[in-house]
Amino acid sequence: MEEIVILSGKGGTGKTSIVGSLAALAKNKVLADCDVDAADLHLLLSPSVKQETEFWSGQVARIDEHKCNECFLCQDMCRFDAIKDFRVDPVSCEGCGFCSHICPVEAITMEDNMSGHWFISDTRYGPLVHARLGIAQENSGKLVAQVRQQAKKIAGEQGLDYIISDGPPGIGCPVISSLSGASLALLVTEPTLSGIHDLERVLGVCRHFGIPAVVCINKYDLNEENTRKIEDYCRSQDIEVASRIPFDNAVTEALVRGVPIVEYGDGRVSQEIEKLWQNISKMLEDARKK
């Protein structure tokens, strides 16, 4: 199976659209989005969802009210201003589990946090596996991991020929989590000079990992100047730019009406993204025959 991971390095460029489009044009594929901390892929899709599983990660402390003698060294002692009136707050607590080993009366404990849930559902396009982080919990990259080892998963039992993830924004942990190990990074980025350079950032996380990436460049017209900067710097790098694509107010209504923009009309945007995913196909069967 080939794995197509689309990445930003910013929010707002238009990513999870792209993504919606490519679902409804490719065939023998399972979707993900790996977006776990703001997903947004299932409101374009609608999925039924078919299996609810709880994520848990990291630890929280619990202060046991019988055994304490309220002899305040654990509110005392804690850099993170986590226990108040011998209560721990689990937002505040990053479960270094610190107040635990130095309680003289053992009376904290540390207990494992649910931090949010993974979902495998059914959508028209093909099985969906996504996910939501709990709110102001952290690892994000594991449940990143979670997602895509249950993608690759169905691929396997079904036989399915790709997986489609929608990356989250920015350069950090979960983006290296959904990253690493793919076939393929679709880049989308904007002509805005924010768009430049967080583009220029999340290649070189492509290139650490050792992940070949191309550029689509969304709403192009907006600023053709601009365009034509992110055009030389990828050829300067060696990059294919595989799709230009036009701003269209059809877009937007699209997706009020909850369809990917392929399904909504035959216009530019329509035909810019059936282009890029045969130039996305074409990349991977020439790289399956060297």
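Keep in mind that this is a model prediction, so the values were computed, not measured. Residue numbers count along the first chain shown, from 1. Compared with the form predicted in complex with the partner chain:
Shown are candidates Leu43, Glu111, Glu94, Gln75; the hinge separating the rigid parts that shift between these two forms corresponds to Glu111.
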Second form
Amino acid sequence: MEEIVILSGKGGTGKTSIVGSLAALAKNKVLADCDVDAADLHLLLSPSVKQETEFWSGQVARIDEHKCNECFLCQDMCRFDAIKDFRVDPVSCEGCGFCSHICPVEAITMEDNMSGHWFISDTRYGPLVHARLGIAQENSGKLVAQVRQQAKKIAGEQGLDYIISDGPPGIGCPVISSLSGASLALLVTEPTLSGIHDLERVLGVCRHFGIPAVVCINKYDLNEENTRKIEDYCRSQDIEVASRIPFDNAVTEALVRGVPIVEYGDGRVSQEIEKLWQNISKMLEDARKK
Amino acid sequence: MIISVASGKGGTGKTLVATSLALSLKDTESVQLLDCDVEEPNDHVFVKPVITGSEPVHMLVPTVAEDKCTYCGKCAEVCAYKAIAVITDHVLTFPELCHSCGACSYLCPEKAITEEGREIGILELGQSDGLSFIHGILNVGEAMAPPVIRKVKEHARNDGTVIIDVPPGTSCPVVEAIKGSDFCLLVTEPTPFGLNDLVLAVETVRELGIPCGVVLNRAGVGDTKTEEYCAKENIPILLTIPLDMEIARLYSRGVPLVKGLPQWKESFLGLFDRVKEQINGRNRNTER
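Having gone through the form predicted alone, I am curious about the other one (the form predicted in complex with the partner chain); can you provide its structure?
Once more the chain from above appears, this time first in line as the rest of the complex follows.
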């Protein structure tokens, strides 16, 4: 079983549209949406939810106003400014419990926090594990870990060859959680200076955690000079550019209709994504032989 | 006045809006641009600031003086993040799991724990032709963006206009970046992905009690459902930017929209006026 995670650093480069197409192209796989705080993959895969589970993670402090003697100690010691006027702001509370340990009158208790839901669904392309982090909640990294664990379980039980996961933007906690231990990171970039800057940083994260990476340049014809810069950079870093996808409004048209672009038309975008999948599967096969 | 620029979905144009708004205002207002997308900061690519100073961002993590430690296990018991463990006559710390709450050092009965700074990122401060600029940069491999964001915001001035570029998403880094704003601009695009994530972003700003308005970018692509949603939810669309390859190409070269197409400056000044009207209107309503 091999796990491919799609990342980009910069948001909006086309991760989800590409994952939707890989869902249609790859055989024997489970899909995972690891962008738990702004999950979009379900919009392309029209899942029917088979199992919904609450995700409880972390705690939030609660002050019993009848017991509180308003000594201010909790307020003074909280490093997250989460206590004001002897009330806890649940959004700022990081659940460390420091206040509950030091309250001289034991007025503070820590309560378990439900921070979201995760789902196992059926789609026309196979099973999908996805999640929804509660509004303004923490612990997105832990919810990502939960999504991956469930996807792995399904892949094991059903003898599937691939886990294909749609990763979050950025390089922080949920990205690290999506990436650790994966077989391959597919980095989707675009030929903008921001895209290049962000690609370099997310590639740094892949290196840091020892995950092999491959690059796909989306909307490459938006700025061909920048596309060459990305190709030169990738060559200098010994990273393969597995595909160059042209800009085409058909991608948005397909999205509006809720279908992956490879099923919407057979234009150049579809051809390039097919080539991308061929290249990735070959890379994984070669790695297996080694 | 603090205006934050957020989106839910990445790549909808936050950086474009934040930089063009700041550059449009800088000739008439005192403006500070804070790039709080510390995982992938990009504003500097556009405003090209002259960096005049930098400072490291530290997180406090525990150091245990083993000569004082009696291995009582109190620190491990109180740590909610499993960042410290006591195994018979050994104390192990896991700095990357530590949230710097300070419980272990305060509660250690032997006073054997002190806190030391661990660098997780840096701030850079600078100027760009009259615009005051600060961004935070999270070190590659580090997980926790909020402490870096907090540090950037500590430099926010109390006077003038502060514009905050917010990271994508709806979780802790976003909350940290938009907390305390007077108004939040939500940049979206009229596609199903844009709308889905706009709804999440609206719920987030409402949870924090911050008024919001929408900037509709790449208008003309996709469908009309975003406008319908905004009308239904009574969220004003304060600026519309069309899908235009010229705008996309300027962006790709790191040219701010208002520099490449100066006629847009008026639109961004108008956007600023409408934001002020929204804030004032809300204040009037609360006074009533």
